[in-house]
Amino acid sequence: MPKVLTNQQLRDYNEYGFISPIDVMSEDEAATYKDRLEEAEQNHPEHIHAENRNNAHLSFMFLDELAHHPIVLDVVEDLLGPHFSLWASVLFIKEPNTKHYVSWHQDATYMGMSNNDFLSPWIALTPSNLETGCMSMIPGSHKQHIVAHEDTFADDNILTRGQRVNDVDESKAEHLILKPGQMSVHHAEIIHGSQPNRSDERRIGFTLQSYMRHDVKQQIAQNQWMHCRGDKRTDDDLLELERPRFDLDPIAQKGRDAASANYADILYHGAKQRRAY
């Protein structure tokens, strides 16, 4: 029996490719997260700003947190099953009033995994609507696996490499409106992305990138996991990240830093340039 999904939702999740919205916890205690997330910011800019906002969990205890949240592992856990990992997170944040967008795109295409099959939750710390700039999904879109990407590289593309899927049927997409405190959850290979923040006030999402069972092995880079539920990995090559003991514990911010580089190696693999994020 399901832990936190209802069996439709389970349905939901193989036929479209995701779920939405999931309630993880109060607007209220949604707002405490953003405050503790800005304060962090002010405080600490040179461990989190805008070109370095990927595994900010292994930093600060609040996203740590969040990625321990027993909803949120519960979900995963009715969608994975009981044992899994954690391989990153990124905060996506759109600043009120600015162009930056995400285009349409498949998370996996370049991870660089053994297979596809495994997936990410978006938590919303402020709402997320089409004003903000929600994410939008082309539903069942995952059942095509890994389709063609353009490497664009454009100014205000907040992807990586600015990839983008072309030719999509945006008449199709359904659009993920969350209030704070609740999430989505996504497969790896479902076309989806955002427009621009057209408000006054900033959209900030915790994604984490993303949950797989043990089967699924890193084969670019380093195989770098953070156990979360159930028996823990055991791959001849595993290297286990530490959750920090406290906000910029040295051992767990070094494991970040190994983190995001080998993240940035995975994703800019044989890519015709860098960005610094």
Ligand SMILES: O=C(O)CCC(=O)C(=O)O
Second form
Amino acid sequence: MPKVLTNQQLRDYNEYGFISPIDVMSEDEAATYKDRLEEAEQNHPEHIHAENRNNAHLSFMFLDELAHHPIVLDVVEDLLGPHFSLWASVLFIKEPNTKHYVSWHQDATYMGMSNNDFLSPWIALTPSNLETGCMSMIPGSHKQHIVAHEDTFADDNILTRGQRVNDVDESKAEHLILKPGQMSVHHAEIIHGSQPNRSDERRIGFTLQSYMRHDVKQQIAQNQWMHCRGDKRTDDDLLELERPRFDLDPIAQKGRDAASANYADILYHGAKQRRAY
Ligand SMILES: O=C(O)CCC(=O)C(=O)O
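What would the structure be for the form predicted in complex with the named molecule, rather than the form predicted alone?
Shown next: the complete complex, the earlier chain at its head.
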């Protein structure tokens, strides 16, 4: 019996590779998270900015709360079962009237996992729609597994390598319109991307990338995870990441530094160049 999702949503996830929208919190509550984000950006700019956007849930309590939000974890449990951990997180912020975009890609391409049956929730803290540059998905594309990607390192492409899948039939795309406080969940192999923000407000999305069952093994670099629910991972080489107890908790911060360096080693493995994020 699922905890949060309907049987139809479970079928949709298997058939199309995503579910959207899912209510996590009210718009008012989402506004308080946006305020906390902007306070962090103002008070600790070195720890949270466009090039230091990875694993900020290890630095700031408001993002740790989202990573462990009971509705988010219930949704993950409905899809993955009772035992899972979190690998990393990314803040995808598109400033007003900017050219930044995300090319068509599949998340799992460069993660170096033993299998790609895992998922990412994407939580909207501001409206995410056609004008602000919401995510778009190619329904069912998770069923074809990983296809060829071309690394472009294009300036306005905010993916690590600017990697892109060519020849996507964009007429099939479904646009995930989210209000602040709603989230989508997508499969690691679905082809997705997003257009620039043409509006006068920020588009702020926080993606938990990704929650995985313990049978998914890291095959490149260090094996680092944050435990979320159920039994803990028991890998011999496990490096467990600790939750922060307060903003900029030095123990969790040390974990973030290590996790983000490791994340770059994994995502840029074999790449011709590296960017700062
Ligand atoms: O935020 C975006 O526009 C893209 C995010 C994305 O590709 C992801 O979360 O996997």
